[in-house]
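The chain below stands alone and is given as structure tokens, in the form predicted on its own.
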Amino acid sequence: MNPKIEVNDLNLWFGRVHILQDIDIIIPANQVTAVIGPSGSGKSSLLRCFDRTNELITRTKTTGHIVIDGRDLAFEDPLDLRSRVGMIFQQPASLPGSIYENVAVGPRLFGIRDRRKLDVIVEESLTRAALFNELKDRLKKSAGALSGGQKQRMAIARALALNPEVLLFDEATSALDPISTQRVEDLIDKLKSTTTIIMVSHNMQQAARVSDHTLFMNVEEDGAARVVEFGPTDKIFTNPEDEKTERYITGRFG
């Protein structure tokens, strides 16, 4: 396994509440890792550790180390980090303005002003998000008029415009219809050839269908979330080592 992200002794507090406790995992490069577990088990909080957006919450404390390609995130500039680690959220969202401007906003933020360069970035990003052919004649129109599925793929294109190394999907298909969900899943499968993907999902069928590795998290009696089991998806879903994992994936708790 070629490691992309190494997490060592990670702990997270919001105020006095211990959210994540003693997390030690290695995320493989250019594969899809699903993060599953009951509500409140720290899945989204873990995801936000990878782009340091937990720091935007007051009274947050993090200890331990997260290393991407040998670089400790604690010493990274947060803005630069978030250009390399993109996040796709649960609700499909568009920024004010045109489809073109929605995709170009990141490159503009990082100083690209040349229209020809932006044109190439927008077209390539929408193409990678399997959206360019649908929207190529509407790029100057409002992004707010897109369907939910199109908005979500546009959000993926917006992240891809910065050529990220890692993409984080936080329940990114839970608000979509089945057809749009399938398109996003197909897209994830294509993107993993060049991008490491971590996806939080409550949908066990989706996690089994899309991911290469699965991480199961659970809240223990003391209220902190810990990793119960992590391994290849086929093993987690067919022959888990921990009884808690088996009970969760078979729907007997959570």
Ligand SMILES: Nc1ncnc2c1ncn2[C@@H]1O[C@H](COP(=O)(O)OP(=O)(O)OP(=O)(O)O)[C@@H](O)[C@H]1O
The other form holds:
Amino acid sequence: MNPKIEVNDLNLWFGRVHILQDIDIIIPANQVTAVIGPSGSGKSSLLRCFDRTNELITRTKTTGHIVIDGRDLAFEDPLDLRSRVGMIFQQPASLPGSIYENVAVGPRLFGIRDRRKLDVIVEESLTRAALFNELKDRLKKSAGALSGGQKQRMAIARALALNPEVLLFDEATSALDPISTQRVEDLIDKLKSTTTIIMVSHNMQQAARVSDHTLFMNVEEDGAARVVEFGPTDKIFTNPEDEKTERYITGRFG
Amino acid sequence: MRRRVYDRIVQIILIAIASMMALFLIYLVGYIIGSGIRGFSFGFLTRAPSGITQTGGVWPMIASSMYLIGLTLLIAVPLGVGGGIYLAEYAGQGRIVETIRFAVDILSSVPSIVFGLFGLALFVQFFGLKYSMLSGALTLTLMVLPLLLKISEESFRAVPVTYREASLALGATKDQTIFRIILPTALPAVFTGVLLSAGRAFGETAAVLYTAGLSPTTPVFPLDGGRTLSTHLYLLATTGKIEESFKVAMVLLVVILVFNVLSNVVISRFRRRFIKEAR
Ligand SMILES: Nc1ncnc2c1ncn2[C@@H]1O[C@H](COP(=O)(O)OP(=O)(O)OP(=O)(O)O)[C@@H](O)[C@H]1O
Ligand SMILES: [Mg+2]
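Hand over the structure of the form predicted together with this ligand; the form predicted on its own is what we had up.
Whole complex next, starting from this chain.
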């Protein structure tokens, strides 16, 4: 098991408020890590540490280190980092313009203008997102009319167009119907071979089904979120060490 | 049961009010067209007025109106849309921005005759631009700017945050996000504001009277004077040429109707292109 992301003693504040406290984890490469925990337990905030988008939202302070492939994030160009770490949100955004434009946004931002290159990237990304065959005849049509599930897979294709090493899914299926959810889960399973995936989920069955490792976070008395337990998904779901983990996954709190 | 009777009564009252308004509108349009159509010929649109009475044609007025609107939009749209982007995306909060907003709100409720006087003093006299299309356009710009600013600012604010998040998460800079994602999304709404401004400028009389002048000639250069349709109408009516006034009123009305229909078509096109699918 190769480590992809090492988080050392990470602390995060939004203004004066202590949000994440003493996070120490190692995310394995080419595997799916699920992040679970009650609402407000800092799951989204943790994800946003990995692409440094917290700093766009409010005044933040971070201590500790996040290291991806041996390189400390703090010293990287945030724009470049965000192109290598993709984020998929709960509500997929279909940007103005065609499906093609929606997928080509990322490469264009980074200066790729050549039409043939873009064609190749768009086709590849849509194929990897299991959407190309479904939409190949209407790439030039507006993206607005796609179904929720298609929009979400288009958002995944948009992230894939930048060829990211890490993909972050923040409750990416919680607005989707069961069939679309199934498709995205299948997709996550396939994307594992090329990317490292971290997914936040409120659905325990999904976390158990899809992930290799599970991270359980919880807010302590003082209001800051900590890691309660982190380990192989099998173990967390069948034989958790912490009593709080067991209570959370069996639905008795949170 | 009583609730249903109550609902029914409210409904009847509302329908009555709505049909009264519709009837009044139809009556108004019918009356103006009915009065204007008498003795109307197509040549009225293409001829210049003649004689000391300045009657018999409105071509220079149509030209002046179009010239003035074009020039006004040319100046006002970059300022208004640029200012809207600034207020929505860059300004943040603070005393200065609050002051700007307050000033804009005040400005939007100033009567247009005051703009006319101000334009006369500043552009016509102080800057020596004379009674001209340029003086008129600058004055109209001041007049429509609050509306344009407000509508563009609101259009930018109305773009869902999810678009912003998605763009920033891809590694876009703030400027890229604003100009490649937010601006195209807000464009249809901004366009509505531009059309509203054009409509106001077209119908405006008082602000134009003192700044663009009354010369019944076709303007060519920005420093040429001219007489718009609405000022022409005002002059005719105040000098008792009622029959001729109605002809001009009809032309104004028809232009505004055509303009509205066209803009509705354009807006719904826009909407369809951006929001729905044109299968
Ligand atoms: N922009 C912000 N400014 C200030 N505080 C914030 C901001 N966003 C989140 N927080 C706070 O950070 C804490 C963690 O929030 P976060 O969104 O990371 O939780 P979460 O585990 O993702 O919750 P959920 O399951 O509801 O999505 C919460 O107490 C929240 O109030
Ligand atoms: Mg969250």
